[in-house]
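In structure tokens, one chain follows: the form predicted alone.
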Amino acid sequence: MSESKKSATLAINGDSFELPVYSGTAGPDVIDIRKLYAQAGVFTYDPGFTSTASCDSTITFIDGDKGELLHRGYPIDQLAEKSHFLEVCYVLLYGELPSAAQLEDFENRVTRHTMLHEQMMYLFRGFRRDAHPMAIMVGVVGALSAFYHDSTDISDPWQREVASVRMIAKLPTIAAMAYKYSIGQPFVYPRNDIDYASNFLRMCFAVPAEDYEVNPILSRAMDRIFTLHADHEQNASTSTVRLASSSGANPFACIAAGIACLWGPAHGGANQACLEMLREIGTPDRIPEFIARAKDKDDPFRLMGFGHRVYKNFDPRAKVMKQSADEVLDLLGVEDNPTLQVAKDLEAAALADDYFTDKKLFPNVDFYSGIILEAMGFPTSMFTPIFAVSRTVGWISQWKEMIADPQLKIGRPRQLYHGETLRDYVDIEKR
């Protein structure tokens, strides 16, 4: 961090304190409060850390007012249109677009780490047959540290590199096996002769009785889902990974912590909530009823998949995802699927309504990704595991950046205490 040339003055009970102010290359300035407690004896109060910068980062930048998402400076719409997921992984991990030779080397390393240690199959069989795939993923990813001892030393840059490639490679295999286990089908092993997204689809949908021919439109849509969810700055699960890694925990444990956080319905379950809403609507003729309810300020109902907490304009990922949704629905058809027909008609109705456009309540990435995954044949229980596969590279990039940060300190948030003050213990016979 460069030396501050600006400062802010904080007045507390007649005393003034000068606090450094730093500017990034984009985004708002930040006030450095690291010495505030030592100088003034006070903490700041920020539930949810919505106004607190917890780190320096060079990876991802979001401007919610402009509807802008940049990975290492590259706009997400350009990456989604012109690139593919493993190249985006390279950009997030290493900071620049790769040369052809660098990309080939990276893709080869990922492809040749997709298999799991065979003894890990016993872990899957230890879960109940109806276990949620996310429960399996949390356990299996955490257990990777018990099988890959040669990549758990976070002080060794090479071991950090090996762990990074292993997790990007193995998470699709783990997610696909969790899905297969949950539906009682045999595991399908990865192959080295097909691309990352196609490999994942094949591991999910192939069966020993016949091979699965991956449709290129579905593969491209899957790759875009991975790309558009790869990283999203300091969100809840990324912050969880950073907090866990600040203690020196091994990388597999840190990513397992991120998966556990992502499992929360307020974070990784938005596309599932959107599909459940579409099923509640049921048929296109009921759309006006639910549009009216969404406009009624006295009705708690709201349209899931519209608007975004961060983006106050159009979600930049949604435009690309809508294109994929249209391609997938044209390929697979919606006539026999009332949920998908409701989705298409609801999108059209909302975009034609001034109430939603004036409030910038546009369909977001979760609306379209849920439609695509539903059309592909994934159950809603697999939506969040697929999100975890996508976000793994973002978590790892943030983890690697934090480990290399000379300012690294173990995370230790403070509190505003409202409990009892000091009091004496009372013997049980006197209570």
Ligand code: SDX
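These figures come from a predicted structure and were not determined experimentally. Numbering follows the first chain given and starts at 1. Rigid core here is just the name for the largest C-alpha set that superposes within 1.5 Å across the two forms. What changes on going to the form predicted in complex with this ligand:
Arg286 shows a C-alpha shift of 2 Å or greater between the two forms [criterion: core-superposed Cα displacement of 2 Å]. Asp193 is not among the residues whose C-alpha shifts by 2 Å or more between the two forms once the rigid core is aligned; its shift stays under 2 Å. Once you line up the core between the two forms, the Cα of Ala249 stays within less than 2 Å of where it was.
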The other form holds:
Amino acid sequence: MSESKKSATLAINGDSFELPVYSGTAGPDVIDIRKLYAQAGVFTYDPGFTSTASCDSTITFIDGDKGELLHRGYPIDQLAEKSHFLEVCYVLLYGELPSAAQLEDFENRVTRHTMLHEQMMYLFRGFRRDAHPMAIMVGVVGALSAFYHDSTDISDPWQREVASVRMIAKLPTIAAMAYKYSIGQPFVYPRNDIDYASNFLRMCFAVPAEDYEVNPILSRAMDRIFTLHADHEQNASTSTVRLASSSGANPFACIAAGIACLWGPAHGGANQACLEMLREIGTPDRIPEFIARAKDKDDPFRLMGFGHRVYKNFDPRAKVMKQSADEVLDLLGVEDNPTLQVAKDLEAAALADDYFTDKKLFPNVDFYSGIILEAMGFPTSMFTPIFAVSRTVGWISQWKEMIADPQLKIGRPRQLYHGETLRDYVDIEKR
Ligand code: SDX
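If the one shown is the form predicted alone, what is the structure of the form predicted in complex with this ligand?
Every component of the complex follows; first up is the chain already shown.
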């Protein structure tokens, strides 16, 4: 943390306190309140962390007003167009674009960690076939902590590196196995002679009865979806991984905690919820009914895939995703996809409605991703697992940054207490 050159004055209870103010290389200044309770005997209050910086980081920067997303300074639209997922993983993990030799070495290391310990196959057998793939992923990723004891000493940088590569490599295998298990098909092992996205598609859609050729267009679209979901500053699931890891817990178990948080429909589960909403709307003529429900304060319904805590402009990922949706559907010959038509008409109707534009509610990353994934052949239940496969590198990068921070402290928020004050126990005979 750079030395503070500015300060803020807090006047409370007749006293005033000078609080250091720090500036980053971009984004809002922060007021350092670490000594506030000791000095002033008060807490700050911010239940949804809408105005709270939980850490200082160098990985991802979001400007919600400009609709800008940078990974180590590189804008997401350039990375989506010019890079590919494993190179973006390298940038997130190590901070710089790799040389050709560095990239080849990294890709080889990931490729050679894609298989699971053979005994982990038995874990899947314990689940019902109709278990949600996210339930299986939470369980199996957590179980990695029971199999890879040689990469759980987080004080050892080399073991942190091995655990990082293992998780990036094995998440696609686990997600594909969760899918195969849910449809009663045999698991397909990863291959070392095809790229990361192609491997994932092949593990999901190949069957032993025939050869499987990956469609390069679908593989490129899959890779782009992985790239667009890789990291996103201190979102709910990343903050979950950071808080769980702050106790020194097993890294595999902490990633499982991130998967659990991502599952929620307000977060990574929105892609599944969005496609189910578009299907429920069904035809463009029913859009006004759903717009009205989304605006009705007495109706809990919200437009899935709309709105964002940080973006008060377009989510830059949504723009790239919308372009991919058009490309993939055209190439698959499903350009007259009714769900895509409802999505486009719904977006136009919402953006013409003051309720959404006044509240800065625009399509987010989840609005179009489900349409592409459905067109590629995935069931809606696989949308969030795919998000988790991608976000694993973001969780891991943020985890590595936090664990290497010499100022690391266990996360332990306080509270505003409104409960009963001190009172004596009453024996049951006297109640
Ligand atoms: C992701 O944090 C990240 O970075 C997340 C993510 C990532 O990459 O990690 O970007 C991925 O989670 C994207 C968001 C996916 N979720 C959804 O699409 C679900 C639908 N969206 C909403 O649930 C909501 O917009 C949130 C959760 C995304 C954001 O909620 P906030 O910031 O807490 O905003 P809010 O709930 O306080 O809403 C502000 C106002 C409210 O109205 P008022 O009380 O001011 O009158 O906007 C309204 C809300 O009712 N509102 C919506 C709405 N979202 C907010 N109204 C209708 N439809 C919506 N979708």
